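Take a look at this single chain, the form predicted alone, given in structure tokens.
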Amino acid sequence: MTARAVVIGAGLAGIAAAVRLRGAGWRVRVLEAGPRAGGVVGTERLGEWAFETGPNSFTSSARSLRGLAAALGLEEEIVASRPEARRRYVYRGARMHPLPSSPPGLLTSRLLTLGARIRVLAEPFRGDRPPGRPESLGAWIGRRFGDEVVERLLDPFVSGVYGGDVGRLGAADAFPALYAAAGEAGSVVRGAVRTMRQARREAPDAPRGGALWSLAGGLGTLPAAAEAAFGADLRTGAAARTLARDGSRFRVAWESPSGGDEEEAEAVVCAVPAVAAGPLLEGLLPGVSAALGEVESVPMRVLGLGFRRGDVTHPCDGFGALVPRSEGTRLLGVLWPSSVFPGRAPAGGVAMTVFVGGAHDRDVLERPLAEDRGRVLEELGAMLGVRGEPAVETAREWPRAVTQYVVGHRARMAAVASRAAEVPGLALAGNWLAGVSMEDTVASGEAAAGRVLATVGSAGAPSPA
């Protein structure tokens, strides 16, 4: 008798979770609320313009995605960046400063001043006194190498990866490698390289110099497949409402437009957003819901932008720009995908994604669209000297775009996985569980199918493992 799963939410997570189950022999039913699988994660064309509504990239050291990439038949279509990616820009002071990549670059670099930069060069050789409690990221920063140093360049950092606040994200949750490896060499500069290179062990094939990868046809194709792999068995508009146990098996019920439907099973991996899994699981997890409601999330609307050549003055050449916040500006950052990856723009045309909301941008969802596209055109033509209209454009708005890892996320929800440990045949997958990288989505999702197998026979049973 096969065994049976339901995995509800086909985001990155619930489709490497439905996958690895059914590559060992499952019947797998994949219930998705959305109109499509991905998530925020998808690519809509323009003509011979393509743009990215959420990730853009993923590093050339991210395993689980390419390998789930790859059990979907897309393995050649998995392309490289051009060098210029590894090419970033910070705009401070009504100028972009190319992103020092290095010590001798940093020396040199006007993007800090002479103090801040000698403060840098010389943290290795800074003693170091954790305060004996969880700190933010800006006060872990800000303590090594100073306040300068989290407004000109921790801050827009963090903006481009979580939309974020360096005030209250956390040090060990939003980096936990860097800062469990910071504290063991008693310098983030030696704990970063100490990350590097223990990455480099476990990806030795993977390409040097920051490399990045997509797919030639964008992210939005490895969706597209799973949707085509699965046929019948990924329901799309197919919104859970129930979960419950009866002895051994799982009951699942859900909505959608043609009407509701339920499904038995033996397993069941919950990859939906923190929101809607707390309610779901309350039933199986008391009192989980309060702590999965806490889960932070911030919205972010992205413009996806074409321009003719002749209308952008900077060169946009290399990955993108990110901003900081004591800019001003309401744009967090913009990238260049025609400048990283072929396929993103005609000839002659510059795609650009710009990415407005975020932890300090609460309200953005709130403001019509023409007043941020406005606003937006206009910090574009002082950053890049853009004049006039886009040749396209494109908009998305995703209410919960990011989580947030702020202080002690990770033992909270540590505790939750926990609890659903206690469950056979119930795991959790999802980007906020263990990271907000696709390639962190990805393996929360492998993880939560290696957990059924492991506790969950093939035909239903307990394991004897």
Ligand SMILES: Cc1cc2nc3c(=O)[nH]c(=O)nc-3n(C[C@H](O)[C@H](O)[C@H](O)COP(=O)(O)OP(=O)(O)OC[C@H]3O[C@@H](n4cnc5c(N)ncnc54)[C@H](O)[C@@H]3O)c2cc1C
Second form
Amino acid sequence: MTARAVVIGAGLAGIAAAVRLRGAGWRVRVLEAGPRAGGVVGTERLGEWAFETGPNSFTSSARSLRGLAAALGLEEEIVASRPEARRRYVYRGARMHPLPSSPPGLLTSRLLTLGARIRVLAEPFRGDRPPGRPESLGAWIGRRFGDEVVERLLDPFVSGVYGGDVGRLGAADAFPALYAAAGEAGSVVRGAVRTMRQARREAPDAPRGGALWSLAGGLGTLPAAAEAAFGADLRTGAAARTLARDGSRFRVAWESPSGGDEEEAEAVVCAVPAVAAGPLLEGLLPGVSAALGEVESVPMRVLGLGFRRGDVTHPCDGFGALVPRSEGTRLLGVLWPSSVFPGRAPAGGVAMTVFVGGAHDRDVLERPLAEDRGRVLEELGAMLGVRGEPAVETAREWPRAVTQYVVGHRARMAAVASRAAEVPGLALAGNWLAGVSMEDTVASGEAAAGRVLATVGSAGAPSPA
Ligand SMILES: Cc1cc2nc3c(=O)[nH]c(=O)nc-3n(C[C@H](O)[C@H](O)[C@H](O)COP(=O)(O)OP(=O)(O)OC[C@H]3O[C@@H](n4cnc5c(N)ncnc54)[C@H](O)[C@@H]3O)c2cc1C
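I would like to compare: after the form predicted alone, may I see the structure of the form predicted together with this ligand?
Let us now look at the entire complex, which starts with that chain.
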């Protein structure tokens, strides 16, 4: 049976594209190189404990992701974070500081010196003189709020989202909506208020106050549902090797440990990481592999650690804690999933997810796991009063965990996407095109499917049943 479309890669982007095309009545074949669908999204269960292999949550305004969950029959599985998850900490100077969430909270916070606090509160009233050329996130926030805010707030926040380097990420690349709104408003604070109001207008039914969502059984439920929905049409262990055009049809050759084969289709969605997309696309779009090969990503090690409540002094009463690089810890941050969502730990257990690696620790995966584990346990001891060994543990390694939206990244990717748009029936998707969040990634997959439907649409031959 011939598919009308082949989707290469079954991460969130590929799954979203495949579901949208199937929803339009297309026969879709999905090729996934790994042993399971989901890419970095997955949930590892150890008895009553559940640890996410990659992302832990998504914002409650994530409409595309919610739609994808619904299309896979998972709407009832969506769970909201507990109210206390709004509390976040920054570990600095051997102390856990609650992250201020309001102007009065900022005034009394010890995270910043008094001078820096006053500068933050005065920011909306200070004139803005943008440099007139693309600037890094660090340069932008530094000129508006000063170096202390960059070091103590921006750096840990950016570690949490990108595992990135504030001096290399582009302000307009990493946070485009906020940067644009701040430019219009002449102030980051006023721009942030505008983007929040805009998000509320766009998702009026989303819970207020930064609520997060996940799925009751963990985020891995979503790719598992996609595998079940597509059955034999989603082939795992099948790595696409070449992509060619033959008249109006595409040919995708793939390999698996037990051999290989070729798929023919009217349309292809290429939803693999940028570095993998380069060689696949080079035949159709000569020259793009150089641009795609330069897309940066950072490695990360994710440790899932389950402790007995009595072995942890800190209440872990929030989402988790981030650490500025200046503190010199090995860990970038620690999340407390058992305080955020139900079903992540047995009664009397504290589940923690620890991230190590990122832009300032690119050799992370060359070190033995045992070395990081020992160092992380020591650091958790100092930060949270964790004693003894974890009751359960797991570890996951991602050589290319998060795409880095360095200065100029979006413009370079827009050029690649417009080259792809010259080939009818070809579309690109993934977290390197329009944002790294799960929501942005799902939206990119849906947009790719939309482009395929618009360019090939019903003009192609009907799918043989
Ligand atoms: C540790 C970590 C924590 C994160 N936390 C959050 C979070 O809390 N919230 C949030 O919103 N986002 C988070 N993210 C970001 C988000 O999860 C990712 O950006 C998104 O899931 C990436 O999806 P993707 O489909 O673009 O790529 P991937 O997940 O990388 O999927 C690409 C797929 O393509 C396959 N592939 C590669 N080459 C081939 C080939 N030749 N043939 C066939 N298949 C191929 C791969 O095996 C993979 O399955 C996190 C990411 C990481 C790594």
